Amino acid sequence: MSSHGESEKFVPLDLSRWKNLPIVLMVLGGIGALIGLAVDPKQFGYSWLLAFMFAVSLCMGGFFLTLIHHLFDASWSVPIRRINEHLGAMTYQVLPFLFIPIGIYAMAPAIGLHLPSLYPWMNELLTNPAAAGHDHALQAKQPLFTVAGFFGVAAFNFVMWFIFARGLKAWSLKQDETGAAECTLKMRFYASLGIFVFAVTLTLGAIMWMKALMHEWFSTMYPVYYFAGSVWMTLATVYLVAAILKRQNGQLREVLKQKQFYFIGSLIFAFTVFYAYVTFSQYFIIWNANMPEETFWYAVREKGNFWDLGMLLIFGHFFLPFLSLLRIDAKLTLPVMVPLFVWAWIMHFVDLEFNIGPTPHPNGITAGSVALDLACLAFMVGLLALVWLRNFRAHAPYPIRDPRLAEGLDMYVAPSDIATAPGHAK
């Protein structure tokens, strides 16, 4: 962005040529995924899981940003709240359906399908319960690491997300209609409980859907590690979406100012450091303790090209964005932030490869496995974009009657004007 007027910082941008991109991604990704399913059913299961965890990151990131907006009673984030609400809403609109293939793969031995189970411990429980009874790791992690525990966690997560993400969005939309103080108070109530729900569900999801691929491993930092990377990637996404909506059709042109972009950029910088702190802490504690139950997870990831992925994460997930965002004006410069958004998506994809890839490919991922990963990811990203755009177009682009909107726009509203405003509670 230049240092001149606001109108020069975001010039009109025609994105009509990209309006069919979500459908194109879904079609091409879906075709590639179906081909992969036919050619390599085992790899398809892990590729679908990787894409699903990427989708969980994006949706849960939006849910988290909505929660902290209400918890901190923030005014600056009012103009972007609807962006986050629609992301959070997909936790119950889309994710339950995307989970179905994972559930089918997990239960394949029990339902007679000739598909390799994604989780070796689940396959052992279903096909050889006697042997599973002698697995110390499974016994130590009862009752979560059971068939009932696996699907119980999924059901619990989706129900909680439906209650809280839907509740926050419903009261936000009602606030657009009435402007009543009750709506603000209800959203604060949902957020006060929702932050605990978020912590519990994200922890359970990260453990049961991704960490459980190597069920013997112990790490209490893992859910925080996944949380840090997810919010980091989501913040970069929100920044780009906000920039587009400020430029395209003027939908947020009047309510998005420099400070919104600066604060989002500052949060990206903060989570860059937080992610590095969490990942280093996890590694350092495990290395220092030197216990086989913990170190084997990293030992596997030093084989083949996983070593290269690890180095890429160290320098690409931390040093590059950290140094890029050190300058204050970098957070307000689109030629810096747009490539950073693309880089954030690449780094989160690499991070998920680093976590999931060693289970089906202990000696390193292959070009074919990455291609199928990208096909499944393209399908899910296209679906998420399609649902998000449908939701965004169906409602006001920002909370039009939020009492903090004027403060967020650095405007003064006299008390007499508030008392006579439409929908104000007398």
Second form
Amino acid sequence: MSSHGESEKFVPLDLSRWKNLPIVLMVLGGIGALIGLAVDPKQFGYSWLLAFMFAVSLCMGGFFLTLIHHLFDASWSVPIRRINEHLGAMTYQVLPFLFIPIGIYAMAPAIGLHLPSLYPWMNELLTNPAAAGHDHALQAKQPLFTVAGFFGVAAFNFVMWFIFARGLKAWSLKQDETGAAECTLKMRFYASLGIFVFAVTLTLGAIMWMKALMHEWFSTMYPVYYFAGSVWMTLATVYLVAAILKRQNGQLREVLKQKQFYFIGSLIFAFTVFYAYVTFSQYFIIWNANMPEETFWYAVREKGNFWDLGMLLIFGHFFLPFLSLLRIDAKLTLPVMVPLFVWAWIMHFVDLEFNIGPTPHPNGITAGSVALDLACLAFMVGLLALVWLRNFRAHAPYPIRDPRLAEGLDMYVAPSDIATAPGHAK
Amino acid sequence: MSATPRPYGVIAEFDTPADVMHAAEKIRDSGFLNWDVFTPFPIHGMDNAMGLKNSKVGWFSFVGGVTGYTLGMVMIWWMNAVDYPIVVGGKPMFSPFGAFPPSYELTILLGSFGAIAGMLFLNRLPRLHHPLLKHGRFRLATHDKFFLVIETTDPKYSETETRKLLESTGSKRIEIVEE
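Switch over from the form predicted on its own to the form predicted together with its partner chain, please.
Up next: the whole complex, starting with the chain shown before.
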């Protein structure tokens, strides 16, 4: 991998114009969300849920990338690990607070709000327990689909994320100071258990928060489908963040090489295919078995503009990125990768609309509902960006004393030079 | 049989990967076209040093894959919906969903056939003999020596100038290989 032009004098990218962007997003999004709340309080709940699931995607994606970094004992991803660790840390720093309105909306009929619950099954349970007792699909999913189950899952998830995402980040930061091998071993320990925690919590989250909007449905592929889309979108985000930081941060410029970008690009490509594979398999199995308790979920998504959203997902979420990333050099071409990042965010948004939209809008989403979705999303993205930037500024931009760092930079360090190698430097 | 053997090219021997890599950079910058490097193991950065572009094999696999997918879809449509229609499970006679998995398998099959055939075609393989195999020391390319060969068909080839150029890259042993 050549490094042409890297010997030129480094002029950091001037980002001062964008300094207030997170705050602006938060304020504009917040105002929009408040107007939405006043105009259409029912829609606000679903819009907030959509934005929340987007935030979960981003934070869990970062958590996942940190986990697999340790599980594979990877060296190439050391320079980007801090980006992922801070993303993962927001699973406990930010997500629990963003969940509060969802908890309130889920319990709406029971706490005196003149609104139905966000989740039809919860609404039935709270307002008409007799009917809920006869709802076979609901009874079959006891004790998960109860009020205690719903909040128990949320509490479990946030506690687990606190323990594991925090453990990974804290030991990584500690290694910046001590450089001790113990930190790496601890991170491996957290990662080896954490991958199971990740799988269980993501599955529970995807089922209880999003799939439960149509609780009669069954699909064992669903959490994997949400996972594939989430990591895909997160990878595109990490690519862009790394590309900006390389131009803005002198320290990161030294460690973020072509190799890092090429590998993230390859992972984006892999997850493009993985998402399509999982999405198609889910559809194909249900299509083939042809059982009404499963097919209804897709039947309602062929009505109104959900048909168009579905087509957009097939061609926009898969074919377009697949074909544009097929060439090796595309993964290193910023004019391809930057629009792809924007596109990945739009496609993940469309994916969530496709999943959440039909519950409040059986005949298709409206301009108003999308506007409120975007307002909630802008608020949350602004908040996430703010917290992420604060965390990022407070610490070294990459794990400066990670023992795998030199290897990740393709440097050979002779045993006699270890004391002065990257990762071991004072 | 009695005709004088034509020269195939000039071969230069090197002792270290670094030497042959710097030599390759020099030959690349001199604008030679028909030349190659032979080493006992892959050397990182050699593609750049030789100025090699990305291989064209990908295009063969792409065409193979597209052919396989189309073939699968058309075959299933023809067999199930046109030639011998059978209703199975109340499904349509032809649906892209049911036809997808076999078509996908054919995509992979013909894609890999394309890759292998394309690789053989671009390498001009298989072939029974190569002039370099006549060169006694060339077998060391699988042992501990590094070779750079410039063919006489190269437009920039000149018996004296090319040898001088190779000498300037530090090769201790430069010989002519005959056809």
